[in-house]
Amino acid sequence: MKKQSYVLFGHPVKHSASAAMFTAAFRTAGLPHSYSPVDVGTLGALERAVGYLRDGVYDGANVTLPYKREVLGLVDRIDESAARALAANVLVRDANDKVVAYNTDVGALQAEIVEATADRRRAAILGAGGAATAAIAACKALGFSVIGVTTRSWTDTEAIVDSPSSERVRAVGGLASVWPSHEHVQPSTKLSMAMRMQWTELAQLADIVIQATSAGMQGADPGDEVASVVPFESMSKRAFALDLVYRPPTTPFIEKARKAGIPAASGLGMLVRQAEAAYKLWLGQAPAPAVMRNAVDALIAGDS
């Protein structure tokens, strides 16, 4: 069998568990393929990178942060479930050698929500990037009647209304809100100060949060800033806290969840999913059960 080359294409991309979920699963099938992140620093780059996969160097991608929405614009077609996330994590290279834009964030985030709350009519959601605008579109496809968002640049009304992530929120169903905890700014109007107070009390009231930003991650932003904003003392018991966030697998809002007796999870079990649901792409079967999991709780079991 003919080696095959897969890819994970992001910046940064050091603190990724990809390549060892995909290596297990390809040695425990007997194959010989390989998958390698790949930091892309630059959208120029990236084009070149896609371009790569295009000529057929590599075989399949992953695409993680900063670019699930940006890769939409370099691929040749995009499919149903990139189109209504608003954002692609897995590209595809066809019979036709055109590069085929998909999302498996969505379908996995569904499941880890249903294995969270039988509970679905509201959800607050922290973040505007490719992962939030999938998880708008996990809940949306849940039945959530109400999907809140916020995220730190939206300070006022104005930076809402001027931002381009706020358009593509609302397009996928979610209530673009003013970032709740700037102290130091002042509203500068008396909308901005309502729509401030909206977030906070849609999340007292939410059946699940969703941490859908870079922050607590290794190697970014520590992630007090973003989990102080979430009222979880108030919020009911029954409601549930997901961090999109794996590595490291309790973050500041994870801990700040639990403190307030909230149950909460890391976004590991969305990792893995969306994982297996790529190799499915890639190679037109499932990879052995539990494999990837296993892979990943090594890894991250070595960094303690």
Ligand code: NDP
Given for the second form:
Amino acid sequence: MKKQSYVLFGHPVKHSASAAMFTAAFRTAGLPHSYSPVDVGTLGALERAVGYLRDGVYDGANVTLPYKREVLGLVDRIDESAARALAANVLVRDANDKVVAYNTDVGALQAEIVEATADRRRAAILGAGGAATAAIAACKALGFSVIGVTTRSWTDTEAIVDSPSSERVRAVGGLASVWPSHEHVQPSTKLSMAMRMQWTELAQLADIVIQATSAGMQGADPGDEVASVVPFESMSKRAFALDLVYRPPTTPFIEKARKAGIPAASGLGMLVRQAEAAYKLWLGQAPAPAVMRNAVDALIAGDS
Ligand code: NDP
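Following the display of the form predicted on its own, present the structure of the form predicted together with the ligand.
Everything in the complex follows now, all chains and molecules, and the chain you saw is the first one.
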């Protein structure tokens, strides 16, 4: 079997667990393939990297932050899975040497949400990047009727109107709300002041609250502020808190939720599911069961 080369495009990529998962899955299947992170510092470098995939230097690629959206402008075709999330995390070279963008985060998240809760009417989401639009698409597909979203740069109603990220959030089915905690920023209008309450009220009624910012991730902001804008104490104990951050496996968001009696999980389950789906897109068959999960568990256990 000819050795194939799979890669991860992103910046930074040093905390990624993907290489451990894919390498374990290839070895278990007896395949000589490799998987390695490629730190892509600029959009120009990403365009060149996508070109290498088209030319056959690479055989498949994952895409991670901050490029899940931008990469859509660099591929030859966008699969429906990526179109509905306005973001892609998997690139496949097809039989005609065209690069096709897919999104396996959405399906992975759908499965995680179904496992987390049977109540699926209202969701509250933090963040407005690729992970957040994937979360909105997953909630939409599961039939949630209200999907409230906020992010730190939406300081008031004007900021929402002017923001491309709020346009994307609305385009995929989210309800954009003012970030609730900017005590030091004077709201420009009474409406903005009133709207500061909107996300909090939505979160209080939510069946699931999803933390889709990078706050709390190893090497990023510690995540205390993001955790502080969620009204865990006044949420139903039947609600579920899902942090998409997986490394470290416990974040201030998860700790605060559990302290308030609300069950919570990290993004580890989603990480493994999206990787298993990417493997299947590239190789046409699923990896051996539990191999990827065991690999990532071992990697994260080594952190402590
Ligand atoms: P993006 O860079 O596309 O978006 C990040 C979002 O988080 C932006 O809305 C940004 O706001 C916000 N943000 C960043 N830092 C902070 C902070 N300190 N406080 C509040 N908001 C902040 O990243 P992605 O959407 O691709 O990824 C977000 C997270 O989700 C990452 O931690 C990633 O690891 C995780 N993820 C996990 C997956 C899994 O399988 N478990 C899959 C995909 C993502 P602003 O625009 O103002 O900068």
